[in-house]
Each structure stands twice: as C-alpha cells, then as structure tokens.
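Encoded as structure tokens, the following chain is the form predicted alone, with no partner shown.
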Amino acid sequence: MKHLFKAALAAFVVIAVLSVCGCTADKFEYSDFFAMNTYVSVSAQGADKQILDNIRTAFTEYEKQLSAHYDGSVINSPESSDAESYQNTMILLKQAHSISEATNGAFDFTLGAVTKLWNITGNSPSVPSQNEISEALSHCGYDKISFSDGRFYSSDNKLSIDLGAIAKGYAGDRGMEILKNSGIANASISVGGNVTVIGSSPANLKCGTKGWKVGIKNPFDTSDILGTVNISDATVSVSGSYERYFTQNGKIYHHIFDSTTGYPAESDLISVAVICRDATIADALSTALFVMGYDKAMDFCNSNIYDIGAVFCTADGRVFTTDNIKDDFIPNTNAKLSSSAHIKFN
C-alpha cells in the first residue's frame, strides 16, 4: 500500500500551510456545518455554492437514514422507509457486517442496546449494573443479522443497530463522490475524527507539490499533534478513548465498547489512526483496532485482509506505525504525555 503515501508536504490545517508556504487559497471554497452529531468541514477547489449545498443536504439525509437516535431512520423503521434510502442503507449494512466478521466482532454494528444503556454522551451517564449489561449484551451480535431478497433481518427483535462507528466514514465517501462527479479534483472533507482528501491542498498547488499533510492529534494534549501523514486520495480516521467519556469513582469510562463484555474496551491503546483509500473501512477499522489492543491490531494490519496503514499510540505514551507508512509518518518529537514527559516514538 506504499503508493497511498507518496504525497509531499502540505498541511491539512490551512492556516499552518499558509504560514509555511506563503501561499493563498483563493480558488478553494469552504463550507462548515453540523451534521451526524459532529462538525463537518468541506474544502474544494472550484466548487460553487450549489455543490457545497448538495453535500450538506446529503449529510443531513444520511443522518436521517442511519442514526440510531432518530426514530424514523431506516435502521429503526425499515418498514416505513422509501426504497432508495433502504437500498442505500443496505449497502452500508452489508459492508458493516463484512467488517464485523473480518474483525471477529472487534467492530460490531449491533451494539445499540449496549450504547443506549451506557448513554455516554447523555447528561448524566453512570455505570450500569452487571445484570443490565448482561441483558443488553444478550441482544447484540452481528451474527443475528441476515440478508435476503434485498432486505435485512434480525433474529432478535430487541437487537438495535448502531452505525456510529462507520456512518461518518460512509458519509465522507459519499460526499467525496459528489465532488468527484462535479469535476472537483482537489478537496478535503473532515467529519469528526475522519479526514478524506483527493488531489492536493491549496498550499501544495501553489508550491508545486502534491497531496495533503494531515495531522494526528496527540491524545494527551488535543491542542497538539503526534505527527503527520502525507496522503492523497485517501482517508485518515482516528478513534481514541480521550474523545468521549465520563469518570465515576476515579475510573474513566469511554465510548468504545468491547462486544464480548459490554463494557468500554480495556485496551492498551489510547488512540488509533487508520489510513485507507476507503473512508468507510477506515472509520470502522479504527474502532476495531482500538478494541483489539496493540499486539492483535498490528497482527491484523499485517494480515493484509484490508489495504491499510496505522499509527498506534499506547496508554503509556509510545507511538508505533505499520511498516508501510514508516517513511510517511513525520513524528512531532516535541509531543508530550505531560508537562514533564515526552512521547516515545518507536
């Protein structure tokens, strides 16, 4: 997969690029909006208002189709969904099912009963009882979903689908399709922890180089970065325990769940960045690799089931990359665990 990472210097953060290259971005148009419970930013060379509005409309529709929190979504009310929305959702569900199988449930799109029980993003989250967790977990399992005659079915009527760990990547892919179909060759779409790019950044176009430079957040200090990867026509998707969590009795409970326990994953990782040409796959696998933990995650990457690269940050402040991106990951050697300790790059 080395060809994914041939792109030269250009920072994803536009202000940083302008200060480095002294270039202008006068031919790029920008759009920022809130959708799918996160902020979305679009930057596209030559895009007009109509193209940017089409992307915003598409994201709104994807949220209505795919959200576990919207009663009228396809996954919650399939019987009342229109044919086009249903078939679009079927495509994603089949992909989610395939990734669940490939990761042996480290990514599992059927954990809705568990995520609703914990309600990590709610106003007053708390640790459920073991009986509650066991009951919720009994109504989960990707093997309970089947597909036949253009429909999806569940063998458990209490099972609840939750696409929160894959839907943003899917939306990023579809948004980029809109741009490509409109003749746009250089663009970026940022959706939460996912950044999808094609072509080159504004600064690189001015400076005569190719690609985008995407920063990976330092999970110990999110105002800083661990380092950057240089990519073109690819996605960087990051999952981490630092993103959404609550603390009870001195213990942190984050939003990435282990499908075998019903609890937040007890991982030796604090963040995982996955680099892939497919944003949907990148989104799901960043969650799966986090749940697996470092050793199993690295083995999974090396198995070549999917064409991906990854950057791992462990809870004790070490950073590792897969071999196929070592030459393209530029570490921030000043990144810190705390005011007195620096992150170790392996």
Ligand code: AMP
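Numbering follows the first chain given and starts at 1. Since this is a predicted model, take the numbers as computed values, not measurements. Whichever C-alpha set is largest while still superposing within 1.5 Å between the two forms counts as the rigid core. Compared with the form predicted together with the named molecule:
- Relative to the superposed core, residue 334 shifts its CA atom by less than 2 Å between the two forms.
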Given for the second form:
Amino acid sequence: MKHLFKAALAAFVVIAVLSVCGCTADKFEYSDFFAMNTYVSVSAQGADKQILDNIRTAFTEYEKQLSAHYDGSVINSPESSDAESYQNTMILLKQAHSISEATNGAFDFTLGAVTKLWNITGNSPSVPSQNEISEALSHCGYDKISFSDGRFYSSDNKLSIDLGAIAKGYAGDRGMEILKNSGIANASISVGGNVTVIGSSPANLKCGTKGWKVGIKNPFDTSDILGTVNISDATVSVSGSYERYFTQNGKIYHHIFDSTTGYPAESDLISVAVICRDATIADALSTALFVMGYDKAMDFCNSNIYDIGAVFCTADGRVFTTDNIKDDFIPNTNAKLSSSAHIKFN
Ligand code: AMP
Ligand code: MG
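Output block for the form predicted together with the named molecule, input the form predicted alone:
The next block holds the full complex; its first chain is the one shown before.
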C-alpha cells in the first residue's frame, strides 16, 4: 500500500489585514507560478509586470540549469551547457560542496542515485532491495566531486547530482537580487518551504513596524502553525519528513535521506526551520539539521559555523528554538499533535 502526500508550503507569509493608519505608499504587486517543482509566490512593493516576469523567467532558467530530472540541465549535461549557465551552476556547486563538508555529509548534494532509486514522488514508490540501495549508495559522495580550472569533475561516472535540498533557496536569493537591483525595498519570495523577505510586509508598513511575520507550519496539522518568526532581510527555510513520503507496511518512508545508509533519515525530528540571511544556506542547512537529529543539530547551530537560528519540532511534539531567535519566535500555544494533545514549547 502506498500513500503519497505533498504538503502545502511549510513556511509562508502570514497575511494580517489591518485597518489602521493607512498610507499612500506604492502598492504591493503579486505573482504566483509553478516552477522548480513547487509553487512560487512573489510580492513586491512597487514592482511592475516586467520585473515580476523577469523573476518568473529566471526561475524557469534555474530549473533548466539545476534539475536532476532534466537530461539537458547543467548538472546532467555540463558539456553542452553555455558558459554563463555553467559558471552560475559552478558557484552553487562549490557552495553545496562546502556545506556538505561542513555538515559531514548530513547535507550531501550527490545523493542522486539514491533519490532516483527511491523515487519518492513517483507514481508508485516502494522500498528498494538492500542490494539496490547499497549499489546506489556506492555512487554517492560529495568527496567524489572536485573543481579545477573553472570546471567541476566527478570521479564516478554513475554519480548523479541532486540539488533538491538547496536549489529553492538559491532561486530565492537570486530572485531577491533581481528585486533589489530594480530598487525594490519591501518584498517576499516564497519557494516551496522557503520564504525570503526584505524590508517590511504591507501590514507592518501600515503601522510602522519593521519586518515580516513568517508562519511555520505545524507538521502534525498543516492547516495550522507552530508559530511565527519576525524577520527582515532573511529567509525561513523548513524541511520536514511530513512534506513528501509514502507508507509501506505501516512504516513511513520520507524524502530526506541519510547519506550513510541510503535510507530515509531516522531522525527524532519531524521538522526544522532555519532562519538565515542567506537563503541558499538556510535551505541546505534545514535539510542537514533534520538528518542530524535534535542533539547534533542544536550543537551544530551553537558551534556558529554558520550564522543561523532554528526552530526544531521533535517527532513526539516538542518545540525548541536556538537562543538567538527566542525573542523573534512567537509560539502558537494552541498547536496540537495529531492525537489532539498539545505541542510542548520549551
Ligand atoms: P528539502 O525539502 O530542502 O529538505 O530537500 C529535500 C530534497 O533534497 C529531497 O527531495 C532530495 O531531492 C534531496 N535530498 C534528500 N536527502 C538529502 C540530503 N541528505 N542531502 C542533500 N539533499 C538531499
Ligand atoms: Mg533544504
């Protein structure tokens, strides 16, 4: 038996309708489209149609460059890609490599053989045999990728790059660059579970408060939230086992893999939200922290290798935050587990 569930966006901008102190500033313009296998939502104060179209075109281009599922992408056919696309992809690959090293493979951008074998989002996913998993895993490993003379090389011709855990954040960063270069100061871009914002939301601008309120989905009830974080010029990226999975013989198999086993990570977490100024890093690290599990992930945050904050939700319904975002996280104390017991905020 299988069941595949694709959750709604894991983080989203909380739209507050306030009727106080109206002002006559430029209107926010909105654009929603499907790209990179997810829903993208852009809101930007004073943006014209051309700017919003540019973002949509850019996202279609990133998908073509970075997709593991498109034969002509730069990562699948580097020889036939144009110089500019190649160089842009190289920058992301180097960043992915460095995060893979820093997380000791908890984030590993070379798991394509494993993710394709499991094909969690396919029509009828099922658990592969141990032999198939071992074979696929033998063609993974970020240390098989090297960089020299402006090119990237793989020492294993069966290795397959999968940027699914970092590409949406990268696209958010690049999209925000387009907006900033067009002179826009207040905007949000939501790409799947990644919300990147600059300046302030319409509601906050109206009452003179800085920032955006970003909701983090309750993984036990995705129609509700765990809480909100107030951020400005930053990203909230959420990874969770509830986002994409199937069940077989009563066991859940989700889409975030452990690069040491080739199986879905046996994490004590159900979701992790990472808050960071850089959306690419936020995206990669939300995946990595999920794989690490709560204790290692909290240690990793406290090690300050990266300047990040995090909201952890454990599989048994407890929420923890790193100290640096305690003042910015507002818990939803009514949030419940599937059993209707309350989630505990620590
Ligand atoms: P995210 O939703 O950002 O956590 O990314 C999950 C996606 O990244 C999966 O659908 C895979 O394509 C890929 N992926 C799964 N496990 C890993 C991992 N440990 N490191 C890097 N990418 C992964
Ligand atoms: Mg990610």
